Structures are given as structure tokens and as C-alpha cells.
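Only one chain comes next, encoded as C-alpha cells, the form predicted on its own.
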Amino acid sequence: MARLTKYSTDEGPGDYPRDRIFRPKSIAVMGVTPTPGTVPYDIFHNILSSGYTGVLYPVAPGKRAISSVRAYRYLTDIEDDVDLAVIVFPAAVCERALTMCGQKGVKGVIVISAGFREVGPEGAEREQRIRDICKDYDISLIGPNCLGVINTDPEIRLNASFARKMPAEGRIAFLSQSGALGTAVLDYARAKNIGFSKFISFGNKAGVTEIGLLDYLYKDDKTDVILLYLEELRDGRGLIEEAKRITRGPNAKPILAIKAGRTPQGADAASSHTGSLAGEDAICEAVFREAGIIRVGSIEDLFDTALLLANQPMPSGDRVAIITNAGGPGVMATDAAVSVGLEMARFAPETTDRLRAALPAAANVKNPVDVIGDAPCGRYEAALEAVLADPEVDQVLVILTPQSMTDIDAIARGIVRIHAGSDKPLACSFMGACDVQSGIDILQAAHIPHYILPEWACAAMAGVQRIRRWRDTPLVPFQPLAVDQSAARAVIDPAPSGYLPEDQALAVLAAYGLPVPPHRLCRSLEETVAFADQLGYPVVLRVVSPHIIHKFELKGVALDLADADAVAAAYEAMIANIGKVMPAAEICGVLVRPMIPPGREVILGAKRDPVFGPTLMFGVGGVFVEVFRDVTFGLAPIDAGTASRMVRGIRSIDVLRGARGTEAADLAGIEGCLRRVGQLVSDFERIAELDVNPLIAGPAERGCAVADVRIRLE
């Protein structure tokens, strides 16, 4: 119970500023009224009976006492000081109570109420007076409409939310866009024996935002699993980065998301192929690959990993060992954990002859291993132990299924003991429910994490290799390229909005070291002619023109002409059925340059995302490119192993590898074109859209072409 005695906070908080709202010595529940039942009634209530350490304020004009509490009038009536105040009263009322928490020194506030950016422009005015007051007064703002804070921590013990029960301390920190999505998390949580160290609603973020709760938890002793529930980014790349700081290092702490919204932002009049592949989803499943954040697409997915993390050590590898008293659900087990991309470990011959000794001769002491559906909890026992012990083990799944014999809580107290004395992460699936649920409870209070199905299970162990596989992976810090950064700008500063001619497409890419060709817009059949002959042939004819985005369709490229005559041809053709076709284009030339001997044909786009800012995207390349989709994503510029993992993460990587006695592709020249366009793009904010596309890959001794640019300026 919270102690309702006058109490200084003379000593502060902490350092931290976000302490005043998680660690607060004194909080002032601000619009609270006597009537059960509403918010401002069951937040104060829950403060009070969840038995928060520190001292607790009601704010209610006009009542004497809330709860046998002596009530305030205003803020400024206490007399002590206040850490943290949480405002209930209803929208159009917040701006003055922030006002009073500035005059009165309060500096963390949970605004609970709805009413602001979420209802319309009107309330979007709203949000922004609030913001603009909690900047005056150094204010850390969680909200508005959210449904609060809840730290366990026995020396806080608060609940400053409306949930309707405090849920268990654990080790889990849960933050949350939506807050009756995390009313309803809290009940399955409570369900599922799991605790949390901090659960955060933060709602419209007016103030802190997920990057700045992030880097609270990333610091907090309490917490070693973060998980996130996003409907909106606003600072996608200040997000990537932080997260790329909190997953890695000496300190990482693994972080799960569920991104609601996986419909694209539609393509806004983006005519470029990256333009209208890149939407915002799509993105944002590359990026946070990038950052170590492991997406999921449901609750039950996010726990099922979290208890993992959050209750076992990290596995050294992905080979998996099965234990099981049922041929069938240990065939299953083992087909689901290869197809998520673990490996069944195949036994030291010490460990076989121990299973050997320990089970009868019918059962397989392979694995999976399969004790017989009579087992007893000393089969289980012996078999778990020689498991655990094996080195080519490096974790475990027990399997059990309720037979007329089996003694399900001997067989679950005896898994918790053997477990105790290992360093391998374990997880169990007793399936059924009703006869295993006993069996189940001393697993999950032993910090067991079980799983209905085993399938599950395995899903959750291949997230946890997601997240070791990113530790592994060695930090590859970035390098800018030797480029002619002057050259660029002096195309592109002066150039008005829309897409670059394409000859100044390609010069801006030659400074950036892309390999361009040698080229020559030419204006006449003369000149045309005459260039082609000082190149050699074969080469290729292109119009130019600001009106002609798409020149295949239009007839606008001539390809592999072999001599004079059929250059001279092309050029009078092409000339003749444009002006037929798009009489008003203004054709500023004819680009010539030489055939491009055959290749891999891959596309580089970049795009300036609202969110993300500039990213990249490679992929098959062609015409065909919106057909296949076969593309990657990420977050410009990138060093060396992104651009790696980019190009060898589309489907169809083994075509450039060389399949079926194919010759491979310059994989190492793609991947250095790819960190030069995300250099481009990231120096130059005035480029919206690009696409190289496509650039012919060769052999790596041929190495790779530009064959078609189009950059589109901002």
C-alpha cells in the first residue's frame, strides 16, 4: 500500500531524467474522481493498491477525499515536491494542468486522456500546445492517450495504468503504440506465468517516443528482453539506430516488434520501379533485419521468443536435440525444426551408448530420441542428461504427451532438476491441455518455457538464431568511397525538379565511380554517325528527351547496330515515330554509346522515404523487375557486409553464383555499384528516385555495366 504520509523528495529520483516517471518518489493523480469503474478513479486505485513505495497525491476539485485520501485542490497545493504526474482530466482541461506541473517544478508527466492528434486536426492543435508546454518546462511527456506506466520493481512497485491487475516481475519490458492492445497482453501474460520488468503505453508519443524508451531500457538492470508494438514511425532511421546500438555489444538486449500496418503507403505518383516497390512495409521488414529487431506478426509469436530470451541462456549454435515418448510428434518436431532452419545434432558416440544403457532396446537412441510412451520420469531423466552433456548439443526440446501411465508432474520436476545443473537453453512441450497443465506450471515456475505445440517451440528457438547470428556477425564500420562529389553537384545543384536528362543521369553516376560506358548525347544523323563510327560497333541508340520516361514502349532505343547504315536507319526511324506518337516531346538528342555484351541483368534504386530517409533496394533487373519482386532492402549508405547481405538475400542468388555451368556474376563489382548509389543518394537530398536498371552484370573479369539510369530531382 502506498504510503499516504508527508515525504520529501529532496534527494531526486536519479540522474536519469525518465526516472521522474519509473522511479518516481511522489506522484500527483491529477482529475481524479470517487466513482469506480472510470479511468481516473481506477488509475489513482491501482497506484494505491498495487503498493507503490513513494507517496501518492489525488488532484480533484471539489471533493475532500479520494479513497479515505486526503484530495487537493490544485497541484500547486501540495506542499512537498512531485515527481511524477499522471493527468486523467479530460482533453480540453490538460493544457492547464501541464501549465501548473511546469509552474510547480514537476518534471514527468503521463497524460492518460484522449482527445488530441488521434480525433482530428482540432485535436492534432491540441497535442502540439501540450508539446510546446512540456518544452518550456523540461517536461518528459509519456502520452496522451495511452493507457500508462507499470514498473515491478519491488522497491517501486507502481502501477500508473488502468489494466486491470499488476502483472508478475520478470525480466521482459513491453512497449506499446496501442493501449488496448496492452490490456489484452497483460491478460494473456498473466495467463502465461510471464512477468514483465516495465510496461509502457506511450500512445500519440507528443514527447518521449519508442527511440528514447528504448535507450531507457537498454540501461535499466531490470530488463533483459525489450518487445515493442508499433502502429506508426515518424523517425524510422533514429529508430534503426538505436537499435543497432541496443543489439549489439557487451550489453545487448534483443528487441521483438510487431509493425502493425503492412499495407504499402501506396506509391504516390513514384514512377521509378524502386518508387513503387519501396513501400514503407517493405522497408521496414529489410531495416529492422538490419538492426538486429526481430519482427514478428503476432502476440503469441513475440512471447513465444521473449520467454526464450528472456528465461535461458543463449544457445552457442542452432543444432537442437529432441527428446520425446512419441514417434509422431518427434517426427513432427523434427520436420518443423528443420524448416525453420536449425539442425537436428547428431550424437557423440559416448552419448548414444549412454542412451543405449538408459532405455529399453526399442527405443531409438538417435535423434530424435524417442524413450517409449511408458516412460517414467527416470527415462526422461537419464535421457535429458546424456543429452545436455553431449557437445554436438547446443539445446534441447522434451516433448511429452499424457498416457494412462505417465506421471506427468514426477516427469516435470525431474526436467527442472537435470536442467538445473546446465548451461544449455531447454524448452518443453507437454501437449494437450487439461491432464498436463500441472506438469506445465512447475516448468514455467521453474523458468521453463513451454510451448503447446512443438512446432512453436521451434519457431521460437529459430528466432533466437536470428538474434545470435546477429551478434556473431562481426561490425563492419563504414568507409565512404573515393568519389568526385564537385562533379555531381555541379549537375545536379543546378538542375530544375523532375527527371535528369540522361546523359546527366550518367555523368553523375561516372563521378561516382558506377561504371558508365563512354557515351555522347548527339543532336544530329551526322553527329549520331559519326560518333558511332569513332566507337565501333556494335552500339546502341537511346533518345533523350524530358517528355520520354519509358522508351522502350515508344520505340525510343535501337539496339546492337552493326555499321553505319543501320545507325543512320535507327536514328530516322526512331526520329519519325516519335514525332507521330508524342508530336509535342521536345527530343533533345540521341544518347550513342557501345552494346553492352551480355549479362545478369540487376537493378540499384534508391528512394527518399518519408520515414527511413534515403534507402536502397537491389534486385533481379529487366523489364520484369515489378513482376518478380525478387528485391532487397536497405538503409543508405551501407558498408560492406550490407551491401553482402543485400545482394546474396534476393530469391534467385544462385543465378548469379552460376547456376547450372552458368558463368557467375561480378558479385563483388554489384555490391561495390550498390555502396555507391547509397553514398550518391545519402550525399545529395535532393534526389527523390533512382534507378539503375538494369546494370548488366558479367563475369567478374568483364565486370558490370550501367545500361539504363533515370534519377528524379526533389
Given for the second form:
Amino acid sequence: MARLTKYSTDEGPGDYPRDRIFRPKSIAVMGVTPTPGTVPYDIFHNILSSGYTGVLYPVAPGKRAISSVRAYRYLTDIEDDVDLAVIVFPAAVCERALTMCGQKGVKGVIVISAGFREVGPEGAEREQRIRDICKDYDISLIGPNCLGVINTDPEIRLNASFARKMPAEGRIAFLSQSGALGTAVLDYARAKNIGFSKFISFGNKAGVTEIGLLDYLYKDDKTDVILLYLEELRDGRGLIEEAKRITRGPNAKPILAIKAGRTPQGADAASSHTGSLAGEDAICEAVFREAGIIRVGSIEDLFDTALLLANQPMPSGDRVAIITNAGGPGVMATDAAVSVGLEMARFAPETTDRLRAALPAAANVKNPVDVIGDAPCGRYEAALEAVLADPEVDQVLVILTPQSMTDIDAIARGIVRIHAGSDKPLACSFMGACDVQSGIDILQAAHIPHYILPEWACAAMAGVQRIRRWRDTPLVPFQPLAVDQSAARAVIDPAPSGYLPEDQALAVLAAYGLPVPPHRLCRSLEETVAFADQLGYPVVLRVVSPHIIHKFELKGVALDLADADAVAAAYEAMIANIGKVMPAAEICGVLVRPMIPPGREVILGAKRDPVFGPTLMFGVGGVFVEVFRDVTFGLAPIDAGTASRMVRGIRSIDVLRGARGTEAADLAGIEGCLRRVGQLVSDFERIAELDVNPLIAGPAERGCAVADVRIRLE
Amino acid sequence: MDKQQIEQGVVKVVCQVLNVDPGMVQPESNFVFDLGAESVQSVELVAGFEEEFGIEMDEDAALSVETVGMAVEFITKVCKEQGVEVEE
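Could you output the structure for the form predicted together with its partner chain, given that the previous block was the form predicted on its own?
What follows is the whole complex; the chain from before opens it.
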């Protein structure tokens, strides 16, 4: 029997296996009971009452009928073919139910039941068994432990879920790992008149994962925007690959996501700076960034941005025009727009002339345009028409505050009329709650997104801006850099587990082209002084011992030694002190290198994550990196574009660029070093953790230099 | 009481509680998958067995019984433990 490990992504829509789940011609609900208010009954009832256009069969042992529909004892008693089985039996009998699905030839199954991986090891074993059954019978499985699926397409009208009501039809698809959150979201969306194309709760994702579902929704001609609520990411690299394909190109669809669980995992157990900072959430952030997935912080943000994406065209730039009938909200909106990275449009002279001609003398004809508190509909129309026609404007926000003379409905209708046919996105904020509601209804009926506060509209515009910038950023294919892999292998392969001695770690970095200063491991006072003389002063001494990781704490580092006498004194003091405080430590010698001229201290880190594989970190602060926590992450290896985004993505990038008259650091050099570290940890699976900390970044003409390194091998 | 009487008593209780025909009730019948027991009916089954055989059953252990045959074995064991004479 054929086994499917991964579904093809290039099947035509007609024979796509997951159509059995989302567009079934017939459904059997297995385990239906006749008691209203229970999940088994409600699932069946919801399919029946949603007006499902196919044929529905209840499988209810011992029952003649459920809700007047003839019931079957077993799935195999049904004479006709069944496309989709929805299993609501308790977990203990789900294996038997799934096996029967396989025997019947059912190819799509949703397991609603809980009692699997989420309840512990026994449940995990049960989940593995149902996964195996699905593979044996080529079954596409959604769940277990999920809410079910909804397809609002009038041709299907499927509510195979225990959500109370079918949502309105719309262009937004929602994927949710949490069933409970899903019901809350559906209720919230209904109150805001938000429609959906599909709603999919995928629970434990034992079969089809979010990656397979994204692929399906990409091909779904009823879906324009994909929303994702994720609690656990198991295949970050797979998600990046799939999401990149979806979020770019001519048929691109935006993906907005909420990832729950911001608590770093395993930080306490990590011994390196990178290990302590590279928690699951930080890496997820990097995965989303590289995948072009826009991460938002709340359900509100998710829908605010989605509404704009689903109902308005993509702006061609960042420039926004604001029209308001009140100065205060105009200023607030301007602040909000600028703070989220939008640009206030500078109107063309013709636009200003048109506004001046149409508006009273007291009006502000510059951005934000103030049509004054007593503005009738005509003023709003004239202002909107003028700014929409301005080539310097990419998008418009219209604000209205309800004054006693404001004809809210007329203004709403005027906005709809003027905007009709425009290829520029428009958002509105009719501020208030009661008086403005009828106007809001008019706007929403015309698919113009409305936000109670202008700041929320600006935040949504900023989300759209991120998507547009992502699409405009060229993708640079990964190109390996020239490195001496065999030289690094000669060091790493014979080394035992644990930390590489510093001289060996530096040799590995040098083999991968990192800027390692000249150095030598010296084993005597005479050799140390002689090599220091050869290098020229000032120099640095660093003790090398497999038992000493934190050298500074044991006075195992001596900096800025100006001559041979200083070197000799430092050498003797260092050896004596370590012999006293850590007599058991084996001392391999003292590493001698030049003192690196001052520059900006940055950290390049890497960590092998059990789920994500080799991950990279960049940050500022040297030994204070954990204090500042100004770091970015990426999945290794990285291309030039990712390196640039990581380095330039830190909060204090202006410090590296040369703030307040200081010299700019060699950003290109840092990016090159980061790429080389990424390549190194990708090439050698034994590297568990790596910190280059600090890398001292001088100005471009001097470049970067490795000041310290730790490499831990598994 | 002999084993056959226990089997007959189990079938009687199952048919009463689950409202199914005696012909559906076989030793290998799973209460949920084959006979359509809801969770609340599982509790009713336990109560019915206790009343039918004059015994008290540990509820957790009783609810872990999945099939009619397993119920017969479980009740036989409990009867013996609680001094109800059972002929083999």
C-alpha cells in the first residue's frame, strides 16, 4: 500500500486530496449521539443546520435516526461513497474508527476528539497509532483535538465544527491551532461583520500541518488573506519555504500570524550568551521574518490589518494623506502614522490649489487636511477627491468627529462615492460609538475598513506596509562563501565533546575566513615574551585550559601589555593565581595576540536547536548582551539579505552607523562574519553552541577582529 | 449464580440502559463503538450492574471496561471478591 509522507503541492485543484476535507460531496459523522449540547450531537447538528449542500450520514450505533436522519451502526454500512468522516467518538475508539475509514476508502478525516498527545505519553502513543493508520490508508487527517472546519463557500456551506454559528462569507481564511480561541475569534469577527472563506482548527496536527494547510489556502480562489494562530512550531524551515512561496510573486497572499508562548525555553540550562537568549519565541520571530509572515500581538491587530488587506488594494508606497474635521485627532493620527513608519504625504501644488479653492479660508490645506468641524459632505468629498488624485499620495485615512451639524450618513455615502474606482487604499475612523454607527455601517457595507481610533488605522496600514516592503525586497539565493572546510574538519573531528581550546576554536574560525588576529599558544615564559616581541606591543595574554571557560573571573586575561616586562609579570601572575584558585585546572599554555584597537563590540552567536537546527544570533553589547537584549536571530545558513536584515534589525543600529559623530562600524564586514559563522555551524553538526563575543567592529578601513570565541562540541 | 446468568444479566442491563436489541450485544461488542454508549450512559451502566448483581464496583475501574465480555469478566471477579457465589 502506498504511503504518503508529504503531499504533493502541485496537484490541480480538482483532484487535490484536501478537497475531500473542505469540499466533500458526502460526510459521515462517526459517534453521533442524540443528546443536544454534547459535542457529538452539536457537530452533526451544525452540519445539518448550516445548509450543507452534500449528503450527510450519522453513524450512531444503536440509534435508528438522529434529528430525523437515518442513522447507521457502522461507517461500512453506508452504501454510498463517503468523502469526509468527522470522528467524534472518544479517543479510546478512534483507532478503530479510523481503520474503518480506511477500509471504506474515506480519504479525508477530521478527528475532533481530545485525549491524545495533549494528555501525556499514553495519549502521544495513541496519536502515533492514528498517524500510522492514516499513512497506511492515505488519509488526510485534520486534528485530533480540534474544533473542526468551516467552508462558507455557497456551493458547499459546511460547518463541521462546534462553533455555534456559521460565519459570514468573506475573503479571509483563519487557521487556528487552538479550538477554544477559534470559537472566540468567530464570535468576535461576527460582531465586527468580518467574513471568512475558511476556518480551520487543526489541533494537534497529527496529519495535515499548518504548512499543508497554507499550501491549500494559497490555491484556494476564495481566499485572499491568511490568518494563523500558532502555539507550537515544529518545522520552522518547512514553514519558511512554504510561506516564502505564498507571500511573494504575482499571486502572493499575505499571511498574518499570532504565535502564542513567548516564554523562553531552556534558557536556564544554556551556558552561552546565545543559548540563554535564543529561546523558542526569539527563533520563531526569525522564522516568521524570513518567511514573510507578519507577526502581530493580538487578535485585534490581526483583524485590523486583515480587514485592510482583504478589502482594499495594496498601496504603492508609504505616503499617507489624512483628512479630518478636527485638529486634535489629526495631530494624533499624524503622530501615530509617523511612529509606525508611515510617511506623511507632501501634496503636489495642484492638490493644494484644489483644496484651497474648495475649503474655507480657515481650513488647513496641508497634510493633515482639516476640513473644519462644521464640514458638510461636500467638503469631505472635495478633499478626498483632491488627495486621491495626487500622485504623491499612496493611501488615505479619513477621520470624522461627530459635531451637532455633522451629517454623518451623508459624509459616509460621499466617501464611498468618491473612493469608488480609486486604486488607492482608504481607511476611515468615525470616532465615537453611538452617533457614528449608521455611518460606519455605510462604510463597511462598501468594504471600506473602519477603525474606532485613527491610531488603530495607522497600525493596520503599518502592517500592510510591512507586507508590501517584503514583496518589494528581492530574494537573494544562498551562495556559499569560499571557506577551508577541511582545515576546520581537521580540528573538529578529532576533538572530544565540550569546549574547544581557544587556539583550536580560533583555527576553526580562521578556516572559515573570519578575521582572527595573529596569535600563538605559548607554553613557557620565554616563548610568550619572544612571541610578544615578534608581534609588537601592546599585546594580550589569555590562559588556555579545557577547565577554564570564564577566563576573566579567574584573572586568566591580561590586556594592553605595553612591553616585555609587563608581559613577563602578567604571565607569572596569571599562572600563579590559577594554580592557587583552581589547582586542578590543566593549563595548555597562554595565547598571545595583539591588543585589538577599540571599536564597537558585537556578538555573533550560534546554537543548535533541537527543532530548528542551527540558529544564528547577532547583537550588541559584548559581555552585556544579556542586559541589553538587543539581538536578532536567523536560521543558518543565511544569505546576504538575511545577514543585512539581522545586523540592521537591532534597535541600536544607529550606534553602529556612527551616532553623534562617532565612526561608523564596518557593517558589511560584520554581515560577512555572520554569514561565515552561519555556514560553519551548518557544515558541522557537532557544533552545539558558538559565541564570537566580542567581535570588535572598527571602521570600514580597519574592519573587524575576533576578540574572543567559545565553541562547544557535542 | 453461574457465568451464564451473569452474561444474561449483563445483556439485560445493557439493553435497558442503551436501548439496543439483544441481538446487537455480543461479547466483543464495544460499549461506545458498537453499542453507542454516551459518557453519561457509562455511569448508568455501572449503576445498573451494581443493582442487578448486588455488588459495589470501583467506578474508575468499571469505567475502563470497554467491551461486554470484559464487563462479564470484571463483574464475575467483583462478585467473588464480595462473597457472591459464582459457579464456574
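Numbering follows the first chain given and starts at 1. Take the two forms, find the largest set of C-alpha atoms that superpose within 1.5 Å, and that set is the rigid core. If you're wondering where the values come from, they're calculated on a predicted model, not measured in any experiment.
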Next on the checklist: Once the core is aligned, does Val69 move its Cα by at least 2 Å between the two forms?
Outcome noted: no
Item to check | Exceeds or equals 2 Å, Cα of Trp470 between the two forms, core fit | outcome: no
Next on the checklist: So, superposing on the core, is the move of Pro538 at the CA at least 2 angstroms between the two forms?
Outcome noted: yes
